[in-house]
Amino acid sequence: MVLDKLGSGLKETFRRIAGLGIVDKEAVERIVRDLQRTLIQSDVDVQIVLGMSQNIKNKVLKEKPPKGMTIKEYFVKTLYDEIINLLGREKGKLGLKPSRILLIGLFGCGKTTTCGKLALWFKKRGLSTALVACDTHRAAAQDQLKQIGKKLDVNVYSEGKKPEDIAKNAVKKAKENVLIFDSAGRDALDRGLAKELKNLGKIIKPDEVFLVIPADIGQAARKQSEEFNKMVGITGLIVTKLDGTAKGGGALAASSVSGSNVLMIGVGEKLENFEEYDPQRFVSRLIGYGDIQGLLEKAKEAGAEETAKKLMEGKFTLNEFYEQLGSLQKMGSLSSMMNMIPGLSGGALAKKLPKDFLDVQEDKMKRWKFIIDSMTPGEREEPDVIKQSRVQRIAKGSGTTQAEVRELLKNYRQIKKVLKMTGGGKAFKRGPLAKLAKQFGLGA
């Protein structure tokens, strides 16, 4: 999961608040200390953490809760709001219009891959898109971009020896709605890069200049974004590699105080692992409340909207299981999908799922599909009718073993049981914090 350590620490903090008998000064200070430890371990700047901590204590201990809200609920809401402020209060918005986009950033930040992710994002939304290979410093950069372009079936412009010549030719010849310009990756303090980027800016006249920041840069994100902004004037940030570092909290927090909004985040190596950054929905996932809107958006793109709705309702026959297997490559892993369902984001319910089930390998996925194909419509709808004689028939018809059929059924029954326990997020509509969850739109 994205920012797994930060997420697990925040979930534990919210659980401790929910378990408080009395919300007094001692309890608040104890929980705030735990929160500080979690944030600092995620590389969030100490001064930012201390300022946030003081805000929480001042509000919870000195202010009167809003009418109809208990002190415990107010404590949770205050903490939730402060975390959103920390990671970026405003949601960035990437416009769907003809535009020229220049991507800049450090060497090794994932900029070239991000060009492809952006191209796919725009293409899915109906805009013709092309890539421009202006990185002539890294030997493999242009070849990498051409491979990405071939995979996406989009044009890649690379005619010319110098970045400026390549940009001029692309601007002159390209007919696509969106042109995405890759550039060389170097430190913001590099004078040669500064001159090159300024020249490119004059030629391209970009509508957007996006700074690509790797999550593992941590607190240095703030300094780099400020320096790049002085150099060429950035209009937004893209944070990459959020799936593989504990420092992502620091990068997001540093970016949020740099004066530029984080627009998009990269949450995996595949071109599809890319999403708009919405701080409220992001934090909601981190603390285990899920992201129903995000799940439905992913499902809609993959043509599996009805499946997603049934999942949220706790209705999960082998028909939905089969459809989900077919949509995995488009929607992402089952693991990422579960993080969007309230109650299944790394909590106790998620631990009840079969080990290694959430990230099923491609070969096993194919074999499971063969097994489901060999079942009758009735067996897919009501798998409980499948006894030993049917297992034998299904295994023979699918070219698999009986053990594999039983493994599939076991996994299916366990995940169905867990989904029923969440009731599609209904657990957050009951209990002492139900009113609070409703107030800030979580798990609804």
Ligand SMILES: Nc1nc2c(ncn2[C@@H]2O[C@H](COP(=O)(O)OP(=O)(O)O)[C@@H](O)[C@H]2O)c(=O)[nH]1
Second form
Amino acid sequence: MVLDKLGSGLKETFRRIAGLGIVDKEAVERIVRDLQRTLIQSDVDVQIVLGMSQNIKNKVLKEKPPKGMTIKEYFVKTLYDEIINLLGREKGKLGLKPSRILLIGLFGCGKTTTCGKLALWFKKRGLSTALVACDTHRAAAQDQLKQIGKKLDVNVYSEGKKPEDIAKNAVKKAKENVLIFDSAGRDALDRGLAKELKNLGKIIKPDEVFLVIPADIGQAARKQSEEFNKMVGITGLIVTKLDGTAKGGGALAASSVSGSNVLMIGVGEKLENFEEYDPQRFVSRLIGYGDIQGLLEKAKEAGAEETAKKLMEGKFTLNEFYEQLGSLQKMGSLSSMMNMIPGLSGGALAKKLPKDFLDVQEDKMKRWKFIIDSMTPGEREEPDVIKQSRVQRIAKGSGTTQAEVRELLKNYRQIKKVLKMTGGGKAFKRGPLAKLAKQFGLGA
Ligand SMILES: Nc1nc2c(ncn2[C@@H]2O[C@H](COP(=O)(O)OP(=O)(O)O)[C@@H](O)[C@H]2O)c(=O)[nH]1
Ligand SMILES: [Mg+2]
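So the form predicted alone is up there; where is the form predicted together with this ligand?
Then the entire complex follows, led off by the chain already shown.
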């Protein structure tokens, strides 16, 4: 499988998010550290990893999730989007028209094989195609291409001694719509290779010059792509051997910041193992978007479960309220739970929940906790006893204002009222909530 390790590492990260009780700063940072490890093992450049980590933290910890999304879902979505962003820019598209294509790259990167893959690609799509064997450096190179041509039943032009002559002859003779030129590699992009490729370019006048990059060079793909582009000019990248390396993620991430677009990927030695590169599709296959959807569903249930438990007990004092403050998304889940209750059209009850409460900011939650901490156990159990003089005392003791204490009490009462309207604990045994409770494994 392509990028096995990266895929399983990322899946694990998503699973961890789904399993989170509370999505707070510490949890986000812990998960981002896991993610960093996974990416660095895949040879993604450290600077890129750090930039991505910062993006994720900023979004999840500082931005408000879009409406109707819990913070956990938002975390999952943010991570998913960032991975797509990391691994690619745009979807690769190989034009299906008469064209001359020159493949370049270092020794063993997969040029000759990719020539065959391209020929098959065009042939399958109805374009007459031929190969041109311009690699005269390695003795067996032309034979290799001829064998591929034979397999595909396409012409292979090889007449001439020097690469330039072979190209010239082919351009003159060939009638095929698509001409694919193989070229020689080197250990490094030296001046000899640059000169040879420039000369070939002058004769061929290629519509496309594709640099072939093997995924196993990881993050070095960036430098290689930039060097080739500067010296000879390229129109796109083909990343090969994605099937056989743990560094593929690094190679794709590096390619995506190199300024050239990855058009095609090689995912095996066979000529059929060749695909257009669509980062979005690639990532959804890598991680399994179906799996992610499932995780999102689970995340929702996990949050709702504890709230449901409390409701079942029919108890909702400031102590329960305090516990719920521990996690934003739980109250978000409460509102989505309300929405699910049959007979409460359009989530009418959810609408009655103080909107403020559902969007409580982390900072506010902290202050509310201080306030409740300053109350006596009796006040927490029986908040109705909190009158003006107590409000004053509590505000002073918690370092907050009286308005804040009153705001908290108001929110608490509103939520309690909503819970009463749903029948509280009793409704879980009979009535509309029973079905829901069962779904959470809480029903009788
Ligand atoms: N696993 C795998 N091997 C590949 C892929 N592309 C090329 N190869 C192998 O890489 C080796 C070098 O390929 P070749 O086309 O001769 O490279 P060249 O020197 O650039 O022409 C060969 O053994 C190919 O079978 C690929 O996508 N996946
Ligand atoms: Mg070759």
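Throughout, rigid core stands for the largest set of C-alpha atoms superposing within 1.5 Å between the two forms. Everything quoted here is computed from the prediction, not taken from an experiment. Numbering follows the first chain given and starts at 1.
**Student:** Aligned on the rigid core, do the two forms place the Cα of S398 2 Å or more apart, comparing between the two forms?
**Tutor:** Passes the 2 Å threshold, so yes.
**Student:** Relative to the superposed rigid core, does the CA atom of D45 travel 2 Å or more between the two forms?
**Tutor:** No; that C-alpha moves by less than 2 Å between the two forms.
**Student:** With both forms fitted on the core, check whether the Cα of I56 differs by 2 Å or more between the two forms.
**Tutor:** Moves: no, less than 2 Å.
**Student:** Relative to the superposed core, what is the Cα shift for I386 between the two forms, in Å?
**Tutor:** After core superposition, the C-alpha of I386 moves 75.6 Å between the two forms.
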